[in-house]
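Below, in structure tokens: the form predicted alone, a single chain.
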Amino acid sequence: MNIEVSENKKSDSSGKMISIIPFFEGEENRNVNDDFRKSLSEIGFNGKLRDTRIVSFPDSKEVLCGVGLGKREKYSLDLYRKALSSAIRDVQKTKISHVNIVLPEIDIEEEALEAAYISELTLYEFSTYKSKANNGKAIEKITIIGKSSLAGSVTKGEILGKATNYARDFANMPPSDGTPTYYEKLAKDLKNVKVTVIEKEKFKEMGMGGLEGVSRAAREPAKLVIMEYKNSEEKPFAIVGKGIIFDSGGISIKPSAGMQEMKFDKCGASAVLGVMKALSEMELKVNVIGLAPLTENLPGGNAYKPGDILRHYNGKTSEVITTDAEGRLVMADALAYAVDKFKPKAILDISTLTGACVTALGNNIAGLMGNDEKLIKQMMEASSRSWEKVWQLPIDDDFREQIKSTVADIKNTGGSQGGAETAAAFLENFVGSTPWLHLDIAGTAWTQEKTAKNEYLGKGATGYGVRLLCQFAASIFE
């Protein structure tokens, strides 16, 4: 699909257009002809959020949709984004293969972006194992109506979109297909980006023991990934992102209903990966490394087993609780490299870490833990500026004293009780004093069947993380 900016809209090749026209509660758009403005009174059409109603005329080959923004009051680009969002789905059921967009107008740079970005996510299909293509999908261009000087904003959008969606392709991507070793072409593909990639035999002999652990009895090869984007000369912020293929537990195997989305145990390195496209696609002047340790937990004769010891990069030992929680161990090599191999100004690790988070909050929130206030702080703003929302979590020396082993340094589960917050007191281990922020997005990395689900997204993986942490990665840098 192509995303262009126009001051006069566009039709087909049949010379049908349809165009989205927003209204706010109780207002008339002025913008639009009487016949129109007449149609939607007679059709109960009124303004409110997220309603659409499309009108087509016997002489005219546009059609046009009214969507409803709600009161202006309360008008907000994360209301845009939904009401945007439900027109799209609507409109692509006409088979019209050009859509306009016409822009509210209230913060027109941030409306184009916005109007960009939420097309790509709202019209994403994962259709690659389907026989068939969806015969419903008939949306290939898009303009936003506006200014030439919208098409910076639109290609910022636009950017951000396809990278969330190439990160969602990756996540949503069967086991025994995404695995490691495509994992590593996909990374390989990405312009200004420099790639290493660290093998089995190579990370058991730099003692990454928690990494060597969990893929004892993998059959795809274990991975280290690493992503460098340099466009400053300041420190490199480096994003760790967990990676394990397929969770079946290991030995502590989980119960079979339901397992089938434990390929979506992928996404933190999936949303790396995302970032790192959009980042060097933008030409940010960032200094980004993403590392993603990357493997099967698969239970089998030689797996290792709850009550091993593993000895990690930074010399540190854990004690297997369980196999089941296996992330904290794979990420806590990787950390413990970053932070002596590149020396970050700061360092962040996104992952679908504990189901204590989900309880926690919900499928719609992430947890957020770390140990640098401005950090934290700054995260919160950029989560503020876009849809991906993080809510902060405590760790304090009581979660600390939950993991303390008797026969080694730590141990991999403090229990039932905090279990987010345990889990990242495991990972804090592995920082030193490195400024360190902490994503736990088990509960927003995909669309879980019986929850509400993001307006913008279907079923399967959300991408989340990819805009938010560009948002983030920019102002560090600022």
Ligand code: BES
Given for the second form:
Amino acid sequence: MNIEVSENKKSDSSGKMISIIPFFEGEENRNVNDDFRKSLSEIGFNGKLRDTRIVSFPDSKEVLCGVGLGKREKYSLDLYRKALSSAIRDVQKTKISHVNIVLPEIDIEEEALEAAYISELTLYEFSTYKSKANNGKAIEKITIIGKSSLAGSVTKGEILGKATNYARDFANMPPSDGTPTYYEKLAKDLKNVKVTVIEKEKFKEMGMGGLEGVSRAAREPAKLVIMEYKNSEEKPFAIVGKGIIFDSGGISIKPSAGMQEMKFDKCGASAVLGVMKALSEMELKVNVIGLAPLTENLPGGNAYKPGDILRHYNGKTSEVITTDAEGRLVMADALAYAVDKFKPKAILDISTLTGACVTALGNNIAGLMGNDEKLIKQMMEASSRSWEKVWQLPIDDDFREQIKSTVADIKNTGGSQGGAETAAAFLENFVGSTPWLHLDIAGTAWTQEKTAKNEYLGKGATGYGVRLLCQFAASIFE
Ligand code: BES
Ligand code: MG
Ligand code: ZN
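The block above covers the form predicted alone; next, return the form predicted in complex with the named molecule.
Expanding to the full complex; the earlier chain stays at the top.
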């Protein structure tokens, strides 16, 4: 699908097109013709938020779609995103290939970016494995009606949307196909991104005992994939994404009900891939290094076991209480390595780390933790601009106490209480004094039918974090 800006509406070769026109509740829209105005009022359309009406006329090849934005006083960019998304879903059903989007003239630049971004997200479908895509004939062209000066915003929205979908595609892949090797290929497909891969033999020799332990019973070769995008002379910002291709729990095996969802345990690594794609395509003036420790977590005769003690890259040891708290073990090595090798000015990890975070914050807000209040504030600011929500959780001495081990430096679980915080307290051991943020995306990384709140995110991987981290990266290189 192609998105462009033009002052004129675009139709297919036969002249057919559909145009989305926004209305504030109870207000006239001066830019529409009398026929359309009349038909809308005849069918009782009044601009109510998210009310979408499609009207066609016998002697016109242009089908019109009125969409309600609600009352002008209550308008926000977020409501615009939701209303537009509902309209796009309805428009899609008409099977008309050329769609025009008329903007509501509020901030214009912001709305233009969101129109492109939300179009990409709403129309996403994971259809790789379907003989016939659900949506059938796809929308081929979207024209956002406006002056050519909006092109920059539209391109940005399109890049962010496509990169988020790139992340969703990998995250949605079945675990036997969405392997570390396949991730490596996707990383190497990115332009202007330098990719280095550390294979198992090497990372074992380098002392990454966490990644080595968790990957011991994996059939698919485990990897640490490193992606560098350098377009600034400043010290780099490192982002590390949890890439557990499938989390069975290992020897501490999970209950089988719902286990298929653990293919989404690679969503952190997927987000990092999307971020690298978006940053490099937007040519942002940043220096960002993405790292993804990738492996399956499986049981087997050769699997790591509860009771094992692993030695991490920075020399710290951890006692394995449960092989299901594997994420922190692999992230520990990737964080410690990134800090040592790249001396970043800041480091962030994004991980589907704990069920406890889902219990605490639900499915629409990620847990935010870290060791630097200034960075935390900057992340909250980035979040308010990217619409991917975060909420800060504490790391204090009680949680550090909970993960003390009698036989090693720390242990990999602090029990059932404060699970998101003790996981963060574990990771804190591997970043030294580098300013660090931790995002627990266990709740936000994918939706189930029952938890899908945003109409622009269908069922499955959401790509949460791609836009947020791009926004954040841009803000720390300003
Ligand atoms: N990948 C899971 C976390 C998870 C659980 C994400 C549910 C999304 C939904 C992680 O590896 C895990 O198993 N965590 C355990 C930790 C516990 C054993 C200390 C958990 O949260 O139950
Ligand atoms: Mg686990
Ligand atoms: Zn996991």
